[in-house]
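So this first bit is one chain, no partners, the form predicted alone, shown in structure tokens.
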Amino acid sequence: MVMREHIADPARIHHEWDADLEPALSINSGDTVHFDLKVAGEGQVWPGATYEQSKFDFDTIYNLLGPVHVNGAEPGDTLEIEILDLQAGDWAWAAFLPGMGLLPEDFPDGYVRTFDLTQGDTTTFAPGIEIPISPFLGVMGNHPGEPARQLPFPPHRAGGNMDNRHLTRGATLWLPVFVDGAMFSCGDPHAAQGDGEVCVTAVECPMKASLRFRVHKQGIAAPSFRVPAPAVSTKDVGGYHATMGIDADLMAGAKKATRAMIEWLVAEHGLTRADAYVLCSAVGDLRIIEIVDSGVWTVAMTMPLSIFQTA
């Protein structure tokens, strides 16, 4: 079989999963597709913009490219997506928005800040704090089959808006197929994110992505992924500081852990509460530490120490 390379038309943007969309590309198993992806909120937020200047429209905030029709893919099959390359653009933004995120009651007002991604492997968050750039796509998914039309978030049984920071260059994703051709789309590119994306955004950026697709004539129970050792994030190489939330309710525990981390960042590193919240979303990881102890959860928010520069 001849494996071909394709370039997705960057104008073939859509904003929802729609079974009636004509494929932007039709490819064979083994082919590679190169995507040039717009930042989420393209034209709604821009370098240097504040929250008051931004104009968020949630009907069009996600700019998905596709769908890609993979010849031979049928319901019950599995589509393998090999992430060959991801190149972040030259700027990014992050925000928290009224009524959204893990702590809307603590942060009722909106906040937006932007980042320069042209400095190399990191971007400056604040004086003495450097965030490592680790690009991934927040949305990769096949059409879920039912319903025929649905919003691009939350994630669904065929992937979608998973916001999985581990799907960096070198990783492989497997998604169940529910419609003929799989009808794969991707978008929502991120330059960095912590597990949890607690303030509701990551470090959102434009991106160029190269993905290779293969069809497997067998099914899987749920979306799956594999991260080879060289692709694993090294942001914890310097160790990390952690705060814990202990509660019978998982969300309450997650909130306690995140609030405690915000307070630590303010006290120890001089951040504003708003920037501390954004930093938790950009690089902090929420982890379930323990789940089996008489119905009480232990949740931790971890913050890599390597991001803090010492004189």
The other form holds:
Protein chains: 2
Amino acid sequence: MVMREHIADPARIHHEWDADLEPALSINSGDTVHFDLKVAGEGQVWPGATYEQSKFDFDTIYNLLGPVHVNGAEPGDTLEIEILDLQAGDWAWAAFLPGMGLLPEDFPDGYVRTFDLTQGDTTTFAPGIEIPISPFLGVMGNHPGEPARQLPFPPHRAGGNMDNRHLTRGATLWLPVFVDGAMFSCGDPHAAQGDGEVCVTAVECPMKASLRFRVHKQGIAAPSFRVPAPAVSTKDVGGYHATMGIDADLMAGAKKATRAMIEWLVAEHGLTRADAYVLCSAVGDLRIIEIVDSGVWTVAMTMPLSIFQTA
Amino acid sequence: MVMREHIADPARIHHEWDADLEPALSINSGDTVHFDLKVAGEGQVWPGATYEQSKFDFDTIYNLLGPVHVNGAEPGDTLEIEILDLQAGDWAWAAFLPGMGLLPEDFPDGYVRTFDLTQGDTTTFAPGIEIPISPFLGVMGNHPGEPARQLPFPPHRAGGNMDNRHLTRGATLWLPVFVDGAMFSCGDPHAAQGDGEVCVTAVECPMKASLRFRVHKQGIAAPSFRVPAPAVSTKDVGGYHATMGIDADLMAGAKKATRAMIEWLVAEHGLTRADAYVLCSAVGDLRIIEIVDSGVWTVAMTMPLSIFQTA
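Please supply the coordinates for the form predicted together with a further copy of the same chain, as a counterpart to the form predicted alone shown previously.
The next block holds the full complex; its first chain is the one shown before.
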């Protein structure tokens, strides 16, 4: 079988998982597809836009491409997605929005800021703070089968809006198939994000993506991924500062850890509270330190020290 | 002020946080204390012991040393603990126990296994699987003030049994002070553990520890720590395989991800289910991938590929 390359039609934008959508293209197992993906919120936010100027419409905020029909994929199979290449565009935005994110009670107002991605491997977050650009797609998913239609969030049993910052160039993702042809779509490109995406957005940008698909005729216990050595993030090699939330509830522990990190960023690095929250979302990682100790769990947020240009 | 070194009396073992305990020693801010710590379960489990032979008594399982009274530390202050050195002993054990851990419903029976730590930087988990020895103390804490007495688990507002695998040699921990003199104790040494400690034990071993204490006359938003570059774990540099639990409940998501990792370890690496569960606890890391997406969160367990001697 010849492995072919395809270009996804950039006009086939859709804003939801919809079983009635015709395939944008049909491919064979082993084929590669190139996607030219719009930023989430294209036209709703732009370089230099403020929260007051922006207008978020969640019915159309994600500009997904696909669906890709993979010949031979059947319910019960596994679709492998090899992430061959990801190229971020030249600008990005981040925001928090009323009622959303991990700490809506602390941040009742909205906030938008934008970034210049033309500087190289990092973007300037604030004077003396450079964050690494580490592109990935927030949404990669097969159609979940049920429900036949749903918005692109939240994530579902066939993947979708997993916002998994580990899925950078070189990583491989495996997702279960629930409908004939898998009907894969992707979008929501991110230039940077930490584990947790706490403020509700990543650093959102346009992106070119090249993905190779393979069908495996067996099931998988859960959506899984693999990060090979060259794709492992190096942001932590310079060490990290961390805050802990010790609580009987994992969500409450995550909130405590994030609040303490925001306080630390304000006190030690002079950020506004708003920017500290966004920075936690952009590069801070939420980790479950322990989940087994007599009903009280420990969650940590780690902040890589490599982003600070001065010690 | 002269900075002094002290040796904690190895006979001053205690098994709980107890406000009536006399200090084992009084030190000044800046002083260092050397601890010779017994393994958790000393005398209850031994090299080569099986679950049937072992006898766990949770009232005495932890052999804490201290309490260390730090002169000048008062409620509202912060105690800094600099981890100068940690040397693991020559053997270790791990177990899961009925009704405990992240997956008691999957593992209703108990299981104990032991490890030889005399081989160098790793210990053999199974043929072809070497896990890195990365010593830390599962318990480091100030007395919490209230309650006046409690067992060493779970962790509390002044630290305690945080089971934080990041606190290796070179790391620094900051804990709030709730009683005069801080009344610091430590114990529960671990040779290896992943984020989560999912099976309920780490790789438990005896350990020599050297800690330097400093009092800061200001409070802290939450227990915090810092890992400098040389102390960052290198276990992930060879890449990782990961499973995801996508669920509206973080605990349920963590269970899904762990179950799928156990299945993968059994299928791909030929482990028994029991050893796969223990391996998840010993080196697998639970990460909160996203915690903000329309009520459905994604938790991942990552397994470092560097532990597998064959690809």
